[in-house]
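Just the one chain here, laid out as structure tokens, in the form predicted alone.
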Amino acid sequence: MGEVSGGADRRDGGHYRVSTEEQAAFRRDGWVHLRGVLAPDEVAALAVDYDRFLRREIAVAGKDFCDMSGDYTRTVEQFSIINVMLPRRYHPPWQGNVYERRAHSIAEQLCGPGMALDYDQLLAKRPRRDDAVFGWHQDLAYWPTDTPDLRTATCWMAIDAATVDNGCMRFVSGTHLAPLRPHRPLHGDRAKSHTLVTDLVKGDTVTLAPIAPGDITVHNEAVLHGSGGNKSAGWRRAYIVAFRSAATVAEERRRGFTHSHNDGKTVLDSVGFNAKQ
């Protein structure tokens, strides 16, 4: 696995330097592409835990460990997109690794100063799962926004090369700029299913986002995006980590909001369905 062009000259310890026009691509779209925020030796050294969070020897309690693409009545093995919330707090030893402290200075050159890790998760397709698609939605369905501070940058890092075949993400530019649209229940109950999925409507224009590993996409949190099945023969494994400014999150904790799905209660009881039927 080769160097990125253009990564290892952008980064400096825990600082990855964000161009100007990236920078302004970011305001203007809701989302942009960064090149080699890791380099291959880094990365190769997460995917090993990685995988012991999909083989399971990371234990994860109840439903942190989950299936994005069907309702909680699957077994792991039917599991097409699975999903671990909050991995830094079942595996201590990701708190503070590399990409968390490049991914926080990214969002700050992006989003200003003040920001802080709102949450991390895991997102792995497995092999050959036509139904391993992420329906359009905008993180801001899940989340408050009744805080006065609604700056967001989303990191997304391929582990494996994310391509048009096996399900890279993809984007409505601008769509941050307009306001949040209604979105409803994947399987028709929160209860059933934590995923909330919106519609595209006419004028959308999708953007296909693949990028190499060690690359990521960070996306503002109401821009319109989605990623479509696995038709590949491996994995596409990817390891978010979400920034919000440092008061929303200490708002979003005072309101006993965690991101994990083992709360006992869902988004809507909680926190108030922000996505409207």
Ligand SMILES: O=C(O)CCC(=O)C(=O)O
Contents of the next structure:
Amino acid sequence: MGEVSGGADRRDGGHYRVSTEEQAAFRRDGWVHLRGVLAPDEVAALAVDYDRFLRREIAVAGKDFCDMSGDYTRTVEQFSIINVMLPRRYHPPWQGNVYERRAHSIAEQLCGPGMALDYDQLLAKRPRRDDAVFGWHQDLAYWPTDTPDLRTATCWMAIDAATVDNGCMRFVSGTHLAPLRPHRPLHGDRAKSHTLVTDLVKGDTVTLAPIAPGDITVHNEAVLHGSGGNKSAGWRRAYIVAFRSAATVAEERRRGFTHSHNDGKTVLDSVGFNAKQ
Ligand SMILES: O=C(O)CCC(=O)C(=O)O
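Same protein, the form predicted together with the named molecule this time rather than the form predicted alone?
So here's everything in the complex, that chain up top.
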């Protein structure tokens, strides 16, 4: 398969060059689309292990293999959005892979030096699942916001082409510049499901972000985003690596917050639900 959207001239080993226009778009909109961060053969190599996770050939503990659309009572076959938290923990050969290295270089071009990988995640929507909807949310509603350096850059890579039909990312540009919105658990209770949601308000303008395999969107954890159901006959597989400032990541770990869904406590237990709203 040839490269759909270019990017070869931007890649150099573990580095990907971000233009000044793209840096400005990230600051203004809270997200940006970067083309060809990985070449087709690099995506294909990662997809081999990705599918081993989906087939459960790579063991993932407890709630780190879960469903982001339903509650924890669903069986694996019922999962519409399969969520694998911290795949690099469960599959150490992924640590330091080419995607992680290029994403790190991108995070530092967008946010400045001193960014650290905070967590990684796989989000795979099964074919023909109207309910594979990722509700509107801001990532910062999920985790500590009381650290001094809140620089963030979350890289979301398409393994399959992400289309309007299969539930590509969608954003409300500029919302990272306003206060966080109040969030609530999708299923009423964090013990029933991890998922938090908020609402669109009058005046919000939604931008869809269809992207090619190997392309990424990078978003600020404060920007409002989500995605629609998968109406297509194929999977929609995404691979996410999220960066925060090294100081904030160190503070999260000091508090015992690892982004594992198996953590005894969630940040919301420790600081009070949306305590900062
Ligand atoms: O994969 C999706 O559809 C949503 C992902 C998301 O919300 C995120 O990476 O923060």
